[in-house]
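One chain comes next, on its own, written out as structure tokens in the form predicted on its own.
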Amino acid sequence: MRTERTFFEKVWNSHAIADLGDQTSLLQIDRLFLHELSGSAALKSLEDEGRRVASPDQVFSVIDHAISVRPGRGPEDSERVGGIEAIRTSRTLSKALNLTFFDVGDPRQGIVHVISPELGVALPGLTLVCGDSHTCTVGGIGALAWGIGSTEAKHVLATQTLPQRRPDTMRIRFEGSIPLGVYPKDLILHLIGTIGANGGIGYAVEFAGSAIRSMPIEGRLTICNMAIEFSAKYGFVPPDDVTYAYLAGREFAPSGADWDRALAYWRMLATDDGADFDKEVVIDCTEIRPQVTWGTSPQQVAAIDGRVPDPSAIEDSGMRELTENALRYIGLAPGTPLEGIPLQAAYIGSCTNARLSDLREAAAVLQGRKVPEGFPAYCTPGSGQVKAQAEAEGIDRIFRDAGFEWQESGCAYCGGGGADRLAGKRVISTTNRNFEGRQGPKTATHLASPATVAASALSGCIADPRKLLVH
């Protein structure tokens, strides 16, 4: 009998309460995080049915998706249809049900996937769910985390459990040194371009390899954030000393003797040598260059010195049609060099790339430089703590002096919540999705790293950040 086990097997097995058959387990859920869109719907439904919250201490709630991020916002300002009602419902019920609640004005408020590791709500070995597909982000801290719908959130509120079908396992190893000017966002975009947007269907994905081991936690969060973009519901990095150093002293992390007990448990979660995976992928990081998307899916991506593909050269009819449709929407001709494509706006924000390390990365490019006169450029810090620390370091001044609008924390323009300020524009963005209309009606979004977005904003066109970095 095989005794070596993966991280995923250890965490899944330790949370399985009952075998429901057909590879489905009833899992104990350690943390439920709610936001005002899907979360308010779940809370309202629970209230309408007259049911109680099974374990309020394990439920956290935040205002992040619908709240305006414009400077000087009020507690109910929203640029989304139905946003004000969602904020009010979430606020009223979160308080009434004694949930831990991070309201607008609380210095801990921010994007749910940014604040959950930042505050130590997400911890290694925990199961954590939230009504947002990018909940896989906090796999970067060593949690088993995934997105759920409002009905599932209500189930967790009422029972603190959830039935889940057990997936197969995949290990993706990023090996080798990461070149200058290349960042975790480039690695994950390169991976998606390599294995395709459907490459992770049915898998729980462990990220490993020398590049991951040497990567800070915030980079790992970026990698895991986009696991869902190649259709993997779960993405994670087993905890290690980098994880423990990041978590020590966080508000909701254990302390004292509890920390010692937790650390002893976390150290047992690493994948055992010799454990089997259903699939393995190896990526050579030394060959990766800055990446930028040219289409309407994260898999439609190329190195920044590449060109827009020619659909007529694609043999597969399905892929050829997808490429033709993408180029029709994005408004680019086959063979166009990516570097130099004119832009009409730039955006740095979202749960993918709005952490302090992302802002530092962009500031290193922006410092002492300015975007073209009248070029719209926005920066939305991922949390109140990120914003405060960036301001303490003078990063906000670098952004403002460069011509960026410095905003309040929240999800903002990632999902079209910016009152159409990006509508109809060609935008380079640190977000995770470039789908049609994702950032506003007829908006054409090019995904890239914060450094590439900063370099492109300065140039007014897609630009290579390596040319602006100090060697």
Contents of the next structure:
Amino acid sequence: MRTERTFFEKVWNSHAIADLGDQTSLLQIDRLFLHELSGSAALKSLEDEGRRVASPDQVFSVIDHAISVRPGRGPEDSERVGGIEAIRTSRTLSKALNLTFFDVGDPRQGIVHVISPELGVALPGLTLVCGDSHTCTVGGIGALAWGIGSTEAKHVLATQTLPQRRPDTMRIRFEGSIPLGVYPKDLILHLIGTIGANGGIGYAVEFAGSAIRSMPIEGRLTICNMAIEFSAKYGFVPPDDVTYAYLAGREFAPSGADWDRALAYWRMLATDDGADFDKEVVIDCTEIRPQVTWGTSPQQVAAIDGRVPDPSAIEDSGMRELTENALRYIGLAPGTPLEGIPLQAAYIGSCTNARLSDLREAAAVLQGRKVPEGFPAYCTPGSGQVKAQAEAEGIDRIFRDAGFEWQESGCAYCGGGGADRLAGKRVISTTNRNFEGRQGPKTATHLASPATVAASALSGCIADPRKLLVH
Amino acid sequence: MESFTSITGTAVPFMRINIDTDQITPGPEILRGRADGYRSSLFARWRYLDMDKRTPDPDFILNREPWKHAAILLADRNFGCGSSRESAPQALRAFGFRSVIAPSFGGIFFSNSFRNGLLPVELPIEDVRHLADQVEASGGKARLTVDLEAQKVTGPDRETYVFRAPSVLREMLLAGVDEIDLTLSRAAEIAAFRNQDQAERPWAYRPRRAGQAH
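Switch from the form predicted on its own to the form predicted together with the partner chain and print that structure.
Whole complex next, starting from this chain.
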């Protein structure tokens, strides 16, 4: 009998309360995180049905999606239709139901997937869910985390469990050293370009390989963040010493004797040598160059020295139409070189790339330089703590001196709130989605790493960060 | 959970790849329009020439006869990828759709659909294309039957296509039962599991804030 098991099998099996048949288990959920966009609906619906919260200690709540990120915002400022009501509902019910709540103005407030590892709410081996597809981000800390709908969130509130169908497993190994000027964002964009936006359907994805093992936690969070962009609901990096060093002393992480017990438990979670995966993919990192998307799906991506493809050369009729539709929306002609495409705005923020390492990476490019006069450039630190730390290091000064607006933390410029400022513009962005209308009506979004966004902002057109980095 | 057993109706050929939930219900619609079940939010960026003024685009297929009365939507690969927003299946349902047939679905959308009375059906791309060609050729007169009980789709040419829905979700959708009540009927089993698990992983149950006494 095979005894080698994967991280996923270990975590899944240890959370299975009951077998419901057809590969479906009723799972114990260790953490539910709510935000006001989807969480308010779950809380309201629970209240309307007169149900009680099964385990308030395991539920966390934050205001991040609808709240304005403009400097000097108030506690209910929102540029979203219905935003104020959602903020109020979330705030009132989170307090009334005795949830751990991070309000606007709380120094711990921030984008849910940035603060959950930052505060030690997300921990290795925990099941963590949130009404947000990018919940897979915190797989980077070694949690089994996935996005759910509002009805599922209500189910978790009422039962602290969730029925889930067991996915197949995939291991993606990033091997080899990462070249200068290439970052975790480039790795994940390159992967999505390779396996497609539907490449992960039905899989729980373990990221492995030498490049992942030597990558700091923040990079792993970026990699896992975009697992959903190839339609894998779950993406994760099993915990290791890098993980434990990151978590030690975090506010909600175990401490004292609990820490020692937890650590001993976490050390048993790694995938055993020889364990089987349903699918395996190997990526050679040494060949990866900075990546930029040219279309309206993250799979529509190329290396910075590449060109916009020609749809007429595509055989599959569905794929050809996909490409034609994308080029029509994005407003680019086949064969256009990516480098040099003129831009009308730049954005650094989101649950993908708004952590301290991302801001440092961009600041290294921006230092002592300026964006063109009148070029709109925005930076939204991912959390209050990221913002405070960046200010302590003088990073905010580098951004401001370069001509960036330095904002409050939140999701607004990625999730559609406050998008009027990006409406109709061609934007280079560290976000995760270049979907039609994602960053505003008729906004054309080019996804890239913070360094590429910084280099492009300085040039006013898509630019290669490697040319600005000191060797 | 709204029940679903079998439906027969018009199917609209909307054979695009990667129709993401941002297109099904755009961001600004999420907190608007819950009153009509997001009916007017469905495909709002594609459906209206001006999304705010709600001026219909006459060229958009769902604004045209007979497709505007369709109960079944036919799409290409990876339908409902992207955001977890539950407004997406809700809007499809409110517009009148009971089923989406596609080769593959975004996972979160797939489970959200069942919980909102919308049945996602996976069929091979060749079969979906064949069905789309038939309804296209008939100008929308040809009707499809989607039967969850028998787990089969019947095309206009009487040909049948077998699909498989996850059995737990299928049974819940057939019966239209409340999932929370169903889970709470296992309260004793859940409590027993949690008691034992809590002894092994106390930190999972008692997230302490720094400075709090243990």
